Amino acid sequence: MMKKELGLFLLILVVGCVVAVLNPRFLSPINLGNTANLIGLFGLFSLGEGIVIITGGIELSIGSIFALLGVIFIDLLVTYALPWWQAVIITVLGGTVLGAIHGYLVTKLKLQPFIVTLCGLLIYRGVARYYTNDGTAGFEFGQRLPTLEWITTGRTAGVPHSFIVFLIVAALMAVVLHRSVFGRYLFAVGKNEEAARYSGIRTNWVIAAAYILCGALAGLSSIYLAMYTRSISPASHGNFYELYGIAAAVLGGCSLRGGEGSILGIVLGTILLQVLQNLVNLLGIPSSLNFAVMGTVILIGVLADQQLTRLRNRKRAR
């Protein structure tokens, strides 16, 4: 897993230094000050992605467990005035619910991970939009809350604070993935649910684990998100964001076939990708291409990803 990580390294210094070259606005406090808030934003979510696809999953209703979660958060901040400490804790439980209704209907159910998420991903929005009669949900004009707008959009020495969680929750998560008997059982379900399951694994618990654990870190995210677009429309918030964690996942080197990845794989591949959509904002490129360049991100990692399996089993056959 390591040469896929150092070679993921060297590819984000590459394209940063050609960048930089193209546009030296690149490399300036305030550009790598929002790169880096980016980063944080998208890589939270992206992290739980990778749990899921590393089970052999796929999680494809982030995006509208945003825009039902963030209008909820804003709701009960606005109309109801709850302490921020109170919908913040609501609403990391309620993707945590979501996540544990995903993983109910993938492991008892037996649903496809893509049907179940998928309907998600209809269902969510169609309810954030009813919820807020089609409208947009904000925050009153001049209301401040200090705390909370410290904690998610604030900076300790120019470095955003969603940055310093996203590296915390990342730590965490690597001791969990890599360090612990439940990652190895992450891992193991992954690669055979079946033998799995022979070997006496709950591989119904794992699973349903994972969407749990993704549904919490959703939860999480749709707080910094909402806090950073201060407004939320049903309709378009968090719009395709599940692709940037697929992607994200998939260029760390997390299999989509499963039980392949890892933690510092998903941070560099939301770094790389962030560093993408930076080149592409500096170098004037239409942001209507933005998700041009990354669905030919996920190709080019997928097939990266086949022709390294491909090596491996012409290896093993030796």
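Note that the coordinates shown come from a computational prediction; the quantities given were computed from them, not determined experimentally. Superpose the two forms; the largest set of C-alphas matching within 1.5 Å is the rigid core. Positions refer to the first chain, counted from 1. What changes on going to the form predicted in complex with its partner chain:
- After superposition on the rigid core, displacement of the C-alpha of L299 between these two forms amounts to 2 Å or more.
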The other form holds:
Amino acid sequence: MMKKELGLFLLILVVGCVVAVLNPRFLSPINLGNTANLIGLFGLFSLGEGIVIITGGIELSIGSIFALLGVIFIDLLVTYALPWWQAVIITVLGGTVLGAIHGYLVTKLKLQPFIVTLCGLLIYRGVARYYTNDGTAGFEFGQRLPTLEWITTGRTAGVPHSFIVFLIVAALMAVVLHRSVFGRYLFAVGKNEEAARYSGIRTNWVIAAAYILCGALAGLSSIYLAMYTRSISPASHGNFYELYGIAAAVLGGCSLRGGEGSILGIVLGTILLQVLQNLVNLLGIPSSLNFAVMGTVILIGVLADQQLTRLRNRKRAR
Amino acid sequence: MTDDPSGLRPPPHVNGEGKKEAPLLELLAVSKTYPGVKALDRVSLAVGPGEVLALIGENGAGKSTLMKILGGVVEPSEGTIRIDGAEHASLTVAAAMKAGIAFVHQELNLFDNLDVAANVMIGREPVRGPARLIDHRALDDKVTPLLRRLDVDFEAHTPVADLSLAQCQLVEIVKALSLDARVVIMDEPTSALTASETARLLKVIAELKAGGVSVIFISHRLNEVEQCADRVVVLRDGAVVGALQRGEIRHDAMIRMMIGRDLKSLYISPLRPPGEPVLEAAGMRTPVHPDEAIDLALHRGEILGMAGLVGAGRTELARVLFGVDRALAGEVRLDGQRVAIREPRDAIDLGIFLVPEDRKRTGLVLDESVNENISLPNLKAFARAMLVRRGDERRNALEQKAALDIRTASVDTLVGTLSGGNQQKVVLAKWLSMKPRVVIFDEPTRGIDVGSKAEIYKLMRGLADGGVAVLMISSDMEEVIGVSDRIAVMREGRIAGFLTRNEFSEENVMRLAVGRRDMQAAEAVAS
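With the form predicted on its own already on screen, would you show the form predicted in complex with its partner chain?
Zooming out: every chain and molecule, the one shown earlier first.
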């Protein structure tokens, strides 16, 4: 179990060293700070995606949730001039409610997670675009929210707060997933839902809770992303971001069949993805190749992992 | 005749006094060892052309392993297989087919969406033209004569979805014939058939025999064996323990050989007579048999055996009592108090536990460790502030491992790698670390080696002696008769009757399980 994470960590180190040698700017404080910020932004929701994947499900609507909750969040601050903390609570609650709806549809109405969240992806994007009349939602010129800005985009000793919040959430989630009763239930449900039910686990609640947690984290991410971009054009804001989450989880050792994965793995997966993005920028690779590089690395990583597992099993069989 | 002290008999001679035919198929001292289990121990048998050989033995006696070896699915560890005098160390699936060995499986392998002819000729369809389209006329021409030969009541074009289970079995036999099978192996072919369907199947077997086809017939139903077998070979614990020739094939002789010394010794009488009812179900209706209401009482300190044919509704009853399915109607009382069981958690909180039939799918999380499986239903007891205290959890797992003698290198081993018997003990360990009041065992010893079986029986008795009410669902007649204090027999979703200890007999159980009418029909056919 820890072998996977160690391998991923070594891979990050190797990629990091190569990039640092080829372009020393990789290690400059500015670059590291920016990369850390992106890791924090993308890591927050990747954690939620990972939890859902561990139950054997999938969450495809995260990017659209960013667009919908993002425009609502900005509208609450700009049009309704709510205090920032109220807007934050409403936005996180909004994500939680959406997650609860997904959980209800998946567990009670027995719909397939892929279909439920694919519909979510389409619906939320459409509603977000309608809400702003396909226009861009942004803060008013010169509008300042010092506390909120400090929490979301601020830095302490050069370390972006998004990154710090990500690490805190990851640490909490690690305790929940790997130490708590609920975490044990999550894995049991992901590995064998029937057997979990026969062992007295309320499997519907456990699965629904995973979607709710994922929704809440998506809500929190919406705020961080909105504060980072400061303006949201709902047609493109957060497009494909759910795929970053899935990629990070899979790179980090989550199996799409469920029942496997770790928080450390997801964290490392997120870091690797962002380092790769950074690599594309720093090595002067055309940024149009961005996705291609990411896809190739994920493919190689999953292939290598599978071959190693097969090798290990063969050795054990002997 | 060599008198082998190990109990190995020389291959029984097929040739009757008058006939001088060589055996078609012979097994010579074939053994099969799985890690930790000897499934077959130097088994020798032979079947001649046109002979019906019945293979009998209790569950786990090694019949299915033997059949897998004949089918080329499993390789024997030792021994020789001789077909038409040619020796083989093992068979492949292709070689078995080529030698004319065909199977009619217990679970049917037919395609519901195709018709009879297409199923019979699947993979071997006659084709014509450059596009290699299926030649439907040639297909019918090949299949129809075979259907006529067996005198079946369906056509080549009948969709398989419209056929009854018995008819499907006939389709499998037709398929075997179309492959020019010389030996047809039937694994429990009558287990799901009604009496009249069984009678027809027996006629088909006679038909095959007349045509020179050999049949190896595996069955628990001794009446049928008596009717159709030329010779009976009895397996017990992986070894041949005896053979009966035509004139000697009688019910009592077969039972004596099958069960040997064990039948009486299985039963350990309870320490004290059963007490007041613990669990009472009144007017229970299960979703599968909504028209039948079940009344049942389980008493403190008793083992109530529950017998019945496959599909009689026993597992469905267990699922309702444990809260996996909701009852459509009726009420459940625990110690006289009415209780609502909506999901397994409710049952578990009340102390009603289920050891399910399919331990791989519902009993255990195979990809988790022994430790994690044992604590799963009771995890909160090992947690403080919702965080699992792994020391406590582990201590309990180690205690259970010692108490139940679970043979595993460590409690961190994945459950999926353990043997069937040890897996079942892990399922038991889950419940024994809590406080049981009622434990329902559904086929508790299916696929388990003899040694573990005895331990599980002892555990059950231990539970009952501790004041727990035990419900044991089992299709293993020997087990039901040998372990229970009382037997309930289910038939078609209702309880057909109860038997007390002095009424226990295989016949009485069967009579209730199949119903009086079917029994009479079977007897009428027999005479």
